[in-house]
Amino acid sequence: MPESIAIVGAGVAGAAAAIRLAERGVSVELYEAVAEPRPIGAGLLLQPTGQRVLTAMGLLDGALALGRRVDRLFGDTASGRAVLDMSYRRFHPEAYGLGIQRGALMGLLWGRVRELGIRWHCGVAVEGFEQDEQGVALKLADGAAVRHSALILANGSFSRLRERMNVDQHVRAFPWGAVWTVLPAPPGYPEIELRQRFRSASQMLGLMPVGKTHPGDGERGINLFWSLPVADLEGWQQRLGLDRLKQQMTTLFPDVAPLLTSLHDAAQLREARYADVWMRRWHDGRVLAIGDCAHGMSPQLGQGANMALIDAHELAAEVGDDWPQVFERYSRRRRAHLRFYGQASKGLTPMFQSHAVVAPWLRDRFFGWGGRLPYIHQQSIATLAGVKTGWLWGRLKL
């Protein structure tokens, strides 16, 4: 019986889990359906907790060289009312967020996967699995079957393999998505923090510095996020058109106009869709779900990649001889943290991406002054930093 562990999906969660397990001496095989994996998405915000995981993997210095430090999040309405004004320094003098292009982060992770000699099967799709007391048999798309001691699913919110786990679960496709891109900062364009502009909850534009993809790149990149209902994502290029989309952006936030001069082709924009994933537990015998596959949520809290890195780190901390017990201990270890952020995401997202009227009205009137209260600000930035494990108390310890 082979003692290797199979991981399906080579995104942030899958690659990080492969690295952390290999560093603990576990034999890992990584399966990726795409023949030539490329990072999907634009910019990521790595929180202090995710940065600690990168430090443990020896990758933080590389990330800092490619990314851009973010010390503050500021969001306001089109009328100039401040809604969000959060400073990492008020949470901890040395804390900061790290804006980084997804391609840069994946380059670091995939480079470490290769350095460690992890077996990586590209262009190999896993269509199903069956487990018994001794291991898990994977059914591959070409009809072949391979066996492993255990299986980790890290193939995203819309995973079909997760549905085969004997665990109560439900997935709700989020009715709002976005278009993303990374644009070069034009000459003289001011340095920015994480910047958001809202009109009710039906329009939102976000800007975040994300640095460069490769060390030799000379220009700094800025991630642009534009919120859209999923219904409008379908065929937006024909129905709306790029020029009209850019006009909507500049009408909401005139300061973005110089940045948009380099947006001249709709193909530069990537579409993003999300889902809320809930599971009663994340393990089923010798099978475990991690990352968005286990707890997908909207992007409003900026926790997707962060949670994936933490999942990998916490899983490695539980490594032992009995994989069902390892996975069970992992589920207990992650419960409070993941439950809090799942609940927070569901509660806060309608205030920023929805057709709701009351929720954004309350947001505009209470978030601004409430955020000036020391306790409220401390709790808000602790949530953003990715360390809370409960509404009133509890902090994540890595």
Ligand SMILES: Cc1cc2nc3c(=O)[nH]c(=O)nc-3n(C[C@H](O)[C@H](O)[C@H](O)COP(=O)(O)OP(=O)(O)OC[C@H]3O[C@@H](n4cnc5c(N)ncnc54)[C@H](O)[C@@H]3O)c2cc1C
Given for the second form:
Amino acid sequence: MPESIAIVGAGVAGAAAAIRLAERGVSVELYEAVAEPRPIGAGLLLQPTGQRVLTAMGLLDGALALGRRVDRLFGDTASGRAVLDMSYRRFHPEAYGLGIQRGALMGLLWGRVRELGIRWHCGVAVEGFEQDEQGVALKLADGAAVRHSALILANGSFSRLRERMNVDQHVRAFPWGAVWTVLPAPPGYPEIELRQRFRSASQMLGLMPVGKTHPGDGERGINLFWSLPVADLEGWQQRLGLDRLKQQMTTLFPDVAPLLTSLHDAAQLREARYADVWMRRWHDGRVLAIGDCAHGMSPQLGQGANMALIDAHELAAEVGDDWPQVFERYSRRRRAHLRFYGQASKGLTPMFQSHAVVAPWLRDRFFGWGGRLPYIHQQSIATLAGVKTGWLWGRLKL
Ligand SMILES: Cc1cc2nc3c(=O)[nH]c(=O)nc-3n(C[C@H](O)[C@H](O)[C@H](O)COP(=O)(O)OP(=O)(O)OC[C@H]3O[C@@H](n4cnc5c(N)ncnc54)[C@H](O)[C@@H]3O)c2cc1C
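Now that the form predicted on its own has been shown, please provide the structure of the form predicted in complex with the ligand.
Now the full complex is given, and it begins with the chain already shown.
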């Protein structure tokens, strides 16, 4: 009976869990379906919580060298009404968000996985599992079976393995997605804030400085995010076309024009779809779900990758001899934080991505006004910073 535990998926959650567990002396094996994982993916905003976990892994300096500090989040409507204006400094004088390309973050995490000598099987999809009192048998895509003492599912929102856990759960593919790309920052471009422009909740443009992918790169990037209903995402190149899409962007936010000069091919834009994942608990005996697999949500609150890092960190803090007990303690430890952000995401996302009329109308009237009240501003920025564990009080201590 091998003592090692298996982690399925080498995204942010799986790679970070492998690192934190290996650092605690646990023997880990990583299984990743993609044969040659490449550092791709949308720009991420790493919150002070995610930065704290990177510090614990010794990776924050590397992330700072690649990413860009974001001091402020500012969003307004096409008619010029300020909706969001949040400054990290009002949360803590030294706090900031870190805009980083997912590829840059993955490069750092995978580098650490290799340094720690973690066994990593690329191009090996896990198709099923069976657990008994002694361990978990994994069924691999090539028909082979391997045994481990426990299993961590970190294979994203659309995991089919999660359904095999004996836990109440539901998954709702979100009706809206996005196209996004990273474009070179034009000279003089202000790279200090995450900028959003809305028209009702049916149009949203987001711009975020994200730095570079590799230390040697000269160019600094701006992540561009354009919200679209999933129904319009499929085949948008033929139905809408790049020129009309760019025109919609500049009509909504004329200042984006200099950035769009380097967007000349529809293939530069990648599509993103997401899902809301709810689970009554995150463990079932010797199996645990983490990251998007456990609590996928829309990217509106900028928390998914941070949550994945926190999951890994908190799991390592509970390591002991008995995996079912470790997983149960982990579930208890994560409950308040994950429930708060799940609810906040469900409540807020339709105000930014939907065909709703009333919700964005209320957003435009009250968010800017409420944000000027010190208490509301504090609560909003604490939510953004990723530290809240309840609507009225409760802070995450990492
Ligand atoms: C447009 C967009 C913007 C975002 N912005 C932010 C942001 O600003 N801040 C933030 O914190 N988060 C953000 N997120 C969310 C963040 O990207 C995710 O929450 C995070 O990447 C989830 O990581 P994960 O490891 O849980 O899952 P994933 O990244 O989905 O990784 C899952 C891995 O599992 C592998 N896999 C799948 N099935 C199998 C199998 N059967 N066997 C083996 N391997 C398998 C996959 O190949 C993949 O490598 C954003 C997401 C999107 C789409």
